[in-house]
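First comes one chain, alone, set out as structure tokens in the form predicted in complex with a further copy of the same chain.
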Amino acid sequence: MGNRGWTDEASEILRVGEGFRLSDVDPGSHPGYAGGKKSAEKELAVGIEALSELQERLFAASRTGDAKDAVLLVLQGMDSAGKGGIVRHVVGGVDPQGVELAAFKAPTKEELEHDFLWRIEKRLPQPGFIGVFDRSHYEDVLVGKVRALAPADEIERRYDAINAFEARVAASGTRIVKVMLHISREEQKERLMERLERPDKHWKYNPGDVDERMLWPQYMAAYRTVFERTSTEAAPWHVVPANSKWYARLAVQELLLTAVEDIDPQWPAAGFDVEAEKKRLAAT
């Protein structure tokens, strides 16, 4: 990867590892970017220009060539995170022919009646696509733990179940990108408060966000053990300080980059013979 203004690798400082707590990232920190905002946007648009011709090679090498390779973008975090940013501003850069977005709410009656797992299968991406998950199955241990919406040895037998599955994900070619926003409480209250002060923003607000919010220190909690329980080598998590939104979105895509990066995806050979269809054409 070019350097970008990182001074460090976003995808091995932000990522869960051995020894990470929670407690110790600074929602209002930047960690392993040296620049401000100013220099934050212009990046985000020239990252923009990469990762869209990234993302044409990767779907071009699943079209033509044999390449199975996809990458998947599982956002979480608290209300007002910030996670429709990180669509709008960084995934929408991206070629929408390519990208495969799903926002996962409230399981509907015929989704409760299967696994949990079942709704998120349907969704994963196809190889040659950057998928994302707003929200995931991530929420069936995060709100289905604080809510006890399932009995507690079925909440701890989706840890196990979540790896499994992830595993097999990986197995078959997906890089998959976790990441948690994470803005702080008082960040949280100011983020809602101005959707109340807005007209134009009343209708992403929800009574039920208040709610949701007086159990910020079980929310919390649950996320410690999906951190705890979930952070694989083959789908690590991410923790992405989120009370600066153009730190938040810089890191994101420069995750996404480093995942498409590595997967490094080339121009597929012709299956056909070049100069027989020029003649071809050109007779025409």
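Please supply the coordinates for the form predicted on its own, as a counterpart to the form predicted in complex with a further copy of the same chain shown previously.
Next up is only this chain, free of partner chains and other molecules.
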């Protein structure tokens, strides 16, 4: 392990702890990292290689042994915060056979007939995999709360349900990395405007994003409650300043690397006599 150019451990400096206030986090800051964009791009490339090898070891260990370990990256953030960029530039560098991506949209009619965690449970990563939730069960206490999509007592129940659910998932061997990509309201406006000004970005634009933007203070309050109620020892939240895309990508990569390094997956021993097989092969 090493800090890979970080002046402090990203998993600690970005972690939501007691007394945390979202309003104290500058979305344009780069906590724990003293370098700039160019050095970050170089470190991101090096980190992709390291993460790729670790992911392969994680996958191999689960295929031939009793290892139950997995990693789940939960990505949350306001529209245009950069979740897609994280998926492409951080997770996209590893073998896609070892990655499970779930992008949760508005629940279907069938999903609404079940508890809100029903559809989430089905998309948890298998042992040996890195799972990614592009939005997640937290939409049910963010959009659900801001838009009053469920009664207040049901929203309240969901916080404890989430904690119990994540504690069980963590106990089963899955490291949960929860990230809120934190952009400023001004940065979001620029990113949405760029989507309108560029024809190749029109497909990314959703008129509903402006409707949600008008509720910015309510969403920030909802996030504060989420952090207060669901940043636990088993599954802590990390708030990543995301106005600088390069920093956000490097920070999330560092959090993932730390999680897989903590598992420390090893190449499984051969289940056969290697030397005997060499001789058999040489004789053919």
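Treat the numbers as computed from the prediction; the structure is a model and nothing was measured. Rigid core: the largest C-alpha set superposing within 1.5 Å between the two forms. Positions refer to the first chain, counted from 1.
Superposition of the core reveals a Cα shift of 2 Å or more for F272 between these two forms.
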